[in-house]
Amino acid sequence: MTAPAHQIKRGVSLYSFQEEYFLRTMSVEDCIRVAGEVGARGIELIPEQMIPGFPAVSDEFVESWFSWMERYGTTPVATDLFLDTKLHPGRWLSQEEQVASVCRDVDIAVRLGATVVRAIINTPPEVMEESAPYAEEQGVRLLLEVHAPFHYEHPWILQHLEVMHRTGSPALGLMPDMGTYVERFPRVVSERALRDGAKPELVDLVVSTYDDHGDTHALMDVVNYRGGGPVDFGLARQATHYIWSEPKAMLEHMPLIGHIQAKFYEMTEDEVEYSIPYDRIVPVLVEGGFDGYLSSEYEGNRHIQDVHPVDSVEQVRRQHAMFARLLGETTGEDA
């Protein structure tokens, strides 16, 4: 047998079983060994959904948590920071607090044996810097989410660029998001805002401005002179979140990049995604020598929840049976 030529592996955010860890059909132990049986190693955590007690961490907790991953043949890969800027009323955080809340994040991901945090993309280019010492000294990387519609020229993302090769940290790097590959609009986000009362032409309108790469900006002001209402105005607006680049982008940031959300709205039964062409994305990793995780991420819970149960465990299973394909792997059954 051949092994691939790659070093890619495959995990899984917890936040894809949000739907039934909220529902409490789900445990963190079930989301973990839905997680192993389906080939996702790699654990992503968001510890302020799934800690009881965040922001502290009990050792009844990390006790669990490492023998979860022996009892699952799992590892703890990443977890998630959000940075609560607004925490306190009336007053932005400063940055000494919003470096300390960073520095904490990095603490927990430790406490539960992950080497990289996610740095939700409104942290600071400054915040960053100031915390890559520490995570450094911690053996953890901070990586920048590049979630849409933030690209590689966006002027936020410059100026993290700017800190991370000025500085030369080997503590900072970026996590992209597969939301900024969206080739065609989400059929699950159109269809819910059909059932929302949504009028039909201006979904079209949406979808079509939107598969076709058009002025995806000026549909609010289509859809308010078409006489559209907050439904509309919505999908409109959601139109304005996804974005298409070209995946052959990443090459060129590949020495930073160590860890890839692998959003999804919508596995078919072919065990294809609907809008995100991973059959594409995917030898764009392989080329640039990506050796961390793709990390699944589903999103498409939330548009149709109010006609069906949600099945986040087979929407992840399908992706992960999509990725060990476009990935090479082999299983016995196909020896």
The other form holds:
Amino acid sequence: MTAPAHQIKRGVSLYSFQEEYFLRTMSVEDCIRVAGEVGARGIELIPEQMIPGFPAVSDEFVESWFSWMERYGTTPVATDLFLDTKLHPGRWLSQEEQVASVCRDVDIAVRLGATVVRAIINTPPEVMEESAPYAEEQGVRLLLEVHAPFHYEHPWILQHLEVMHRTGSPALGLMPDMGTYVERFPRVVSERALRDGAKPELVDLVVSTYDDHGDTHALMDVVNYRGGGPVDFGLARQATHYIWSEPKAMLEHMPLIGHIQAKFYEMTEDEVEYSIPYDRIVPVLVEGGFDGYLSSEYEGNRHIQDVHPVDSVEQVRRQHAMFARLLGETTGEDA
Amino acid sequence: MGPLDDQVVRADSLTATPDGLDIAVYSHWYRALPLPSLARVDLTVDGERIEPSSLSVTVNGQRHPFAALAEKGDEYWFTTDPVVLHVPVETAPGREHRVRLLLGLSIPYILTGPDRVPLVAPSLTDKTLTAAGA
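Got the form predicted on its own; could you also share the form predicted in complex with its partner chain?
Once more the chain from above appears, this time first in line as the rest of the complex follows.
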């Protein structure tokens, strides 16, 4: 086995197992065990999803958490924060409350031993700036998720980049979501629309416009002109929420990139992602010297759950087999 | 997550109590939500529309009038825990009821449109179930 020419590590966001967790067929411990079994070493958690009693985190949970890490050979890497700006009906959270929410979630990350916190895309730049000193003091990086339909030239992201560059805070950075590299329309989504009664010719229109990287913004109007119903319209709207952009755009921002949310919708039997060209993404990360975690984020469940049982474990296994291949791991097996 | 409608009200969700019918309701969203997110509860039992103002709700072991949930932004409804709707209809153990519930969860971090209105994620249940004894 040759030493890899990179420091990229594999991880799993337990969000990937949301279906099984929701159906109570997998516990948090099961999720961590499975991640370890597919060779992932880093664990990412949504506290609101899997910590009973959130926002309180009991000593009992923390004790179990670290015992699971030890048992399954994994390590806590990241937690995902949300900013519930409409927490209270009728009013917006003040900036002070938003910062307090971020700091609370930094504290949760610290209790769980994670050094990365995903800042959700709606976190304002000024909240990031004001929270950064606390995060730095706690040894945590707040990484803004760059989530579709946003990209590095979008004004919202540019405002964040301005804060990151002006302050130079080591606690601030980026967490690209690979849903920004959807090169072809996920077929699990278009097939679901057909099952839900979408018109085949309108589904073709949406899919072919997307796949040709045409102008998706007028699709909703055109679908209306063509007599589309709510399902057709929903699919057209979905097409504006996926984006394809050149993965090499990450190179310029690589010093800020601390973690990757490896979004995926469908890993085929051949262990490739149907929509997202990881074979062109991973080399960019290697070239840029990325040394964090590629953290699985399976999100296909919601598109197939109407026709057959979801097997998130197999989907994550396939993604990790692909990562192992693309990262040059030579064991030939998953782990 | 897309609605897993058949899990929101489950086969064992109904309980007959001396005060009426208790319905255990599970969330269909993938993360815990603050209690004001339980924004829309359009409930019909045996064809009779139940006014939300007549409901009380037990969450995390505490019973609240439905309207009071809007003030409980600091408390969360956990992913895998049910809330219990206390419904003032006459029932008894072993009795069947047709329960139709349109549950609308207001998602406090996904805001839509120029008025920044939270997304309401709906889930529809229509089931005939048997009430267990308390």
